[in-house]
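Listed next as structure tokens is one chain, alone, in the form predicted alone.
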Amino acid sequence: MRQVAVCGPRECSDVEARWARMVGRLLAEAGVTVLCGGGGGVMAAVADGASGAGGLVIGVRPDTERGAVCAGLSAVLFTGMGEARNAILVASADAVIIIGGSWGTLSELALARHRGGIPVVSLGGWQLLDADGTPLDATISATDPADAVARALGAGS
């Protein structure tokens, strides 16, 4: 079983909801299960396009509030730890996909890289420098969703 978490703002633009949309309904037409924070923005469009395909789609949040979940989830952990259900989101990814960006998706992002071993993509959003203003190679950069769903699932990268 292939799990791709998709990491994004609660409060996210027009753009990055129709992406998280297409990528999770790409996701789930690919047979992999949706990660996301089970929370608004992002998190509710990925889940929305995953769930409306089909998908199975998890949530990862970070509080035990029962009606603070989007609509279209499979099931939800209920962590209570707060930002730390990041590292339990990244943990449990076979590939990240990040759109958009906040504090808490860069968060994500920097627990991705950290743990190594899997692609890391990114939609719009963070671009990270080093100390001297020189562009990292944080993430694989992705054109559009359907190019970051190829490029999470190894096509293309």
Given for the second form:
Number of protein chains: 4
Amino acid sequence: MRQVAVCGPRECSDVEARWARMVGRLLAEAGVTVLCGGGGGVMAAVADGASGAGGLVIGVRPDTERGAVCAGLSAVLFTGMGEARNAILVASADAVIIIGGSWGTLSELALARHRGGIPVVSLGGWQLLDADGTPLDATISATDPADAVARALGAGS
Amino acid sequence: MRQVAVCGPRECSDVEARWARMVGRLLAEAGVTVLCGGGGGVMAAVADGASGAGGLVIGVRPDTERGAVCAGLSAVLFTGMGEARNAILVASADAVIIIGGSWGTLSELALARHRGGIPVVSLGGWQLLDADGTPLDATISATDPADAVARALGAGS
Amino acid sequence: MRQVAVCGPRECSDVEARWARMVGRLLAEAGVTVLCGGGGGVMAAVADGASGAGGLVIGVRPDTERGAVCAGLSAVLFTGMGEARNAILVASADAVIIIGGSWGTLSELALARHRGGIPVVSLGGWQLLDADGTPLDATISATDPADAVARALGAGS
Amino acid sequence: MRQVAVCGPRECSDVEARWARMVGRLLAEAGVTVLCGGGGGVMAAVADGASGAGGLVIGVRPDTERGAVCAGLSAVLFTGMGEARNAILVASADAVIIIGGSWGTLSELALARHRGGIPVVSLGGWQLLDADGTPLDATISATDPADAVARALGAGS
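Take the protein just shown as the form predicted alone and give its structure as the form predicted in complex with a further copy of the same chain.
Below is the entire complex, every chain and molecule, led by the chain shown above.
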């Protein structure tokens, strides 16, 4: 296990930002590289948490705007490919942690489940029902950042 | 209004295939170009319906496998970009019609809502709740193929 | 043989535009679908020639700007992926015809040769030497539009 | 100046591998992050040189094959987008160094010149002539690895 993508909205609540910062710190302390979208909100918070703990953080941007990049990144890929970059984040990760909900975040959750074979863990965020109204097991639901990281790294209870 | 993307799973129910075929036919009869994923299930059914009515159908494939392409396509783009092709379908459409549910289909719904500014209409498929369990208005829910096409073309009741 | 990509610069000479228009017309008359970048210069000229002869022309755009699209296209894919769209054009074609030279056009030539297995024909355009100064057989050099189309369709003399 | 892409063929000569290893080492010693394709040949050599000097090296792969990755990478992006990944490498770099020649490498040179505004430096590799046979100033030609790095970093003589 070497690379975990942490996905979440550009505009997030204070609780989500706190979760993201802690998830970043715990991943860095576990020696895991963090992949994120390199923007604001959850992306900036996880980069802050991981870099503050000395971890490696790679931002994968949708655009090529140097000014739109959050602090705390070790390196930045400017894809210039819009939301298609979400597919790269998901394809590159050994696990995905979803924090909060937005349309972009939902696309990452969906792409991660489409790929299959990796843990997709969530802290908060949206829920899914199938056509009959039955809840879908879209993600492994975590109770707090430590639980999310443990489950992403395959040591979940 | 010129191009409508019709998205749905590779493995679909008979009802979904019937809906997709009829949606394809109605779009073709309205002089609208159909964009689809060019594979099986809903993709094959919409291509069949639209081409049978003399319409233009463009398939946008995730791979470069010539043998994986469904019948009825006027032209095929082989992106070789995996599920990132979903972003192209959505970015190219003046409206999106979702038929049925799957992880790939959900990513298209999410990317379409992330883009914003275009109708995203659904026939069947999955439902979304926010973190509090409140239903999200993810799509314009249609009652049948004619209603779906009318709403996609901006003439919905 | 069903789809031929015609690649060339946005700003081209009158001769290149004439060549492109004629290539488009001949491809359409042969029942072949034309793929192009959907912009100005060679792209606009080939679309004009092919559509004038009743052919199918698919434009694959780097951006999502509806206003930047040339006339004569049957359908347009808005990739929003910048020059990565060149890879899609090349991957989708059964043959590539290069008209004139530019950096974008050169990337298409290079991607087509990297892919291999398809004819890459040129009318005018740049030449390549290896590190020792020996000319590289980068493309099949055509003498005029009819020759270019014949060689692309595998009927070259 | 923070990120330099080093591009070159998967199958390279011993001289090219030596050049790439030295370029990687010099970039790392200058505190610059190396971006590369993460595969064999020049890609493996530059990763080896940079990582041996304690530098950060990011590999950007065309596929999602974990086994195809070279040693020495700090992080790997698995784009699953084929040669479209070349556009990402070039868009992410503050300068590009080309070592040797191949069709994939040529596409990176062409995409870098298409982008414009950044130094594109070469060590060996192919040459370009325009339609009249006049040499094109495709790249800044360097005499050795130290010269290539100096010119990429804007301190060229």
